[in-house]
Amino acid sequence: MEVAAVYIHIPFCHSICSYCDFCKMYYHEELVDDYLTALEKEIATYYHGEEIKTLYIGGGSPSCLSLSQLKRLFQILDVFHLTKEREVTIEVNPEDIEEEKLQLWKRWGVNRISIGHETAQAKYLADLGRSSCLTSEALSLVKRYFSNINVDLMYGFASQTKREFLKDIFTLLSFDVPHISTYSLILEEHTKLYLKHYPRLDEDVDASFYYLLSSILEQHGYTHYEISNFAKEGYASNHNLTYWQNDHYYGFGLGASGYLTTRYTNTRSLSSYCAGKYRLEEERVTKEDAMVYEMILGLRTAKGVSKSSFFRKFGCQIEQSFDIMELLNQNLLELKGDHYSIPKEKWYLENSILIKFLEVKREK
């Protein structure tokens, strides 16, 4: 089993956005402190030496901890075995951006930062509980150190105009990175916004949002080769091809999930985490599991599922393995030469599409 990437979860945030379902907690130095000490013990636990090409530090808000905290945590990290041409990422809250820092992620390694910008518009931000957005100041700053950007655009906010978001999507234009990524805003249960009862877009509006943010986004020579994700050529995120072509790979950290000879998530309590009970729940993945994966993880995506790559995983064909004729019948998959994919034109449609797939799948 070849394992070529991690997941390191930081849960640490100076405030918690009203929308986060992510695994959580507010900034405390001494509770940093002892979570490296219990993020390092998990480690060497469990990584066996592997070569690894993407390594991804996300939160919470990893940015958000002090430059000596920042340098334990790579004083950890060192101890995974990076290839030369390795992509490593770390995500960046707006507020934290600073000299110093982005001049120790350099130094570290970082070769990729993913900044959550979410929205430029005021109202919105306040509606999210964030602080503050990217601004072009700070974009200059951080372009100084990096080149492989990722910006965060979300939308779908009540009432949000198409005045509004056509005025967030060329603001992002304006930073010309080249990767962005794009949310429409998902009321998760337990979340600040869920327990408000903040209304809902309309789902109509929603779906033309989502396809004109599509079509501008391609006319200024972004890719659209995810359901959620544009880069420009050279630039798509090697770590999260890794999730949508269904390989394996390490989560470290609280609430981390990861994907070895089980699928696993740790525990999203820091006190049991902190004692070495790291593991909350692990599934067994057999071979039917493994190949439903790789469907709708692969169908995420624009290049969809190889048929002669499934065969050599798996040694059966796509359609000895899933009643697939309703969907192609009903245009809601099609086969171009080796893959199938869904229509680009179905692309907002793919939960429900996906379900549907897994309603037809054939049983063995």
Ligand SMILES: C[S@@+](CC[C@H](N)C(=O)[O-])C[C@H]1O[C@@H](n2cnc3c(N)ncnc32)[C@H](O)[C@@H]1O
Contents of the next structure:
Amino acid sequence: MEVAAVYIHIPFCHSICSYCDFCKMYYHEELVDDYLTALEKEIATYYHGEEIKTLYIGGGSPSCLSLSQLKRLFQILDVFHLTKEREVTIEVNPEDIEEEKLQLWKRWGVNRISIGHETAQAKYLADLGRSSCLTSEALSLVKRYFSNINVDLMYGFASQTKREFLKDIFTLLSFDVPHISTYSLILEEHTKLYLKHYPRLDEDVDASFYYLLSSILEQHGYTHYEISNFAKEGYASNHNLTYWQNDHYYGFGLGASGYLTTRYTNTRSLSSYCAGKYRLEEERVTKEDAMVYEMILGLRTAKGVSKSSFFRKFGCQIEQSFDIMELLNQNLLELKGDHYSIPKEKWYLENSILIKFLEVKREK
Ligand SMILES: C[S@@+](CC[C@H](N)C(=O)[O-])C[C@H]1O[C@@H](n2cnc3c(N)ncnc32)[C@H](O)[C@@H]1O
Ligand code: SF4
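Having gone through the form predicted on its own, I am curious about the other one (the form predicted together with this ligand); can you provide its structure?
The next block holds the full complex; its first chain is the one shown before.
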């Protein structure tokens, strides 16, 4: 089994957003110190010294750690054998952008920065419980040290108009970054927004925003390479491609998930984690499961799933394993050369199409 990707979860943030259901908690100096000790132990328990091509430090907001904590984190991560062409990403909250941190990340080999911008409009930032967004001044500072930059954009706020959305898209284009991840607001149960019955945007409006965003970004030189992700040539996220190609990866840290011989998710309880009880759930992945993952993850991408590589991996054809005739007849699936993919004009329906995939799996 080849493993060449590592995800590291840092679950701390200086403030907690009203929509966020990620594994996160308020920053507290001593908690971070204890957490880093536990993280080091978890890595020592499971990492077998493989060559790692992509390392992704996500959260939470790993950027909220102090300079000395960040230094300690990178000393811990030094255990990984990274290849020369490594991609090392860190997730950054705009509040935390400061020159000394940028210098430290650069020095420790980070070469990709992912920033949660979300929206430039004060009223929606207030809805989200976020104090700030990315400014052009902060971005200029980041660009002095990094060129491979992703910015997250959110939309789908209650009563958001097309005019407001266009304003956000053009602000984003003015940033001139090579990668953009987009998120339509999900009202996750137990979040503040959900509990206060924040209204959902009409689904047809949400769908029209999705296609508007896609067409404007494509006109400006971005390739819509995955349902929610856009990149200029050469800047697709190698780490995320690991997930979509159904490849193996380590997940370390509170609430992190990984895919080794099993798919697993770590506990979200800090006390259990610090006591060395890392795993919460572990699912054995049968060949049948792996085939389903291969399809539903690969079909998120514009390229889709390769027939020949499916055959190489599983020793059978896609058509033998899935009854895809109806999906093809309904134009929910298409075959281009060696690859099955979902036509771009159907991408908004992606989730329902993927659910159909589970239904068309042929029983052995
Ligand atoms: C870990 S955060 C990014 C880094 C940093 N914590 C921050 O917020 O600036 C990952 C991204 O997930 C997206 N996200 C989180 N919860 C979401 C939700 N309920 N609906 C839509 N997008 C969400 C946001 O765009 C956010 O930027
Ligand atoms: S969206 Fe980012 S900053 Fe906000 S609570 Fe979630 S992880 Fe923290």
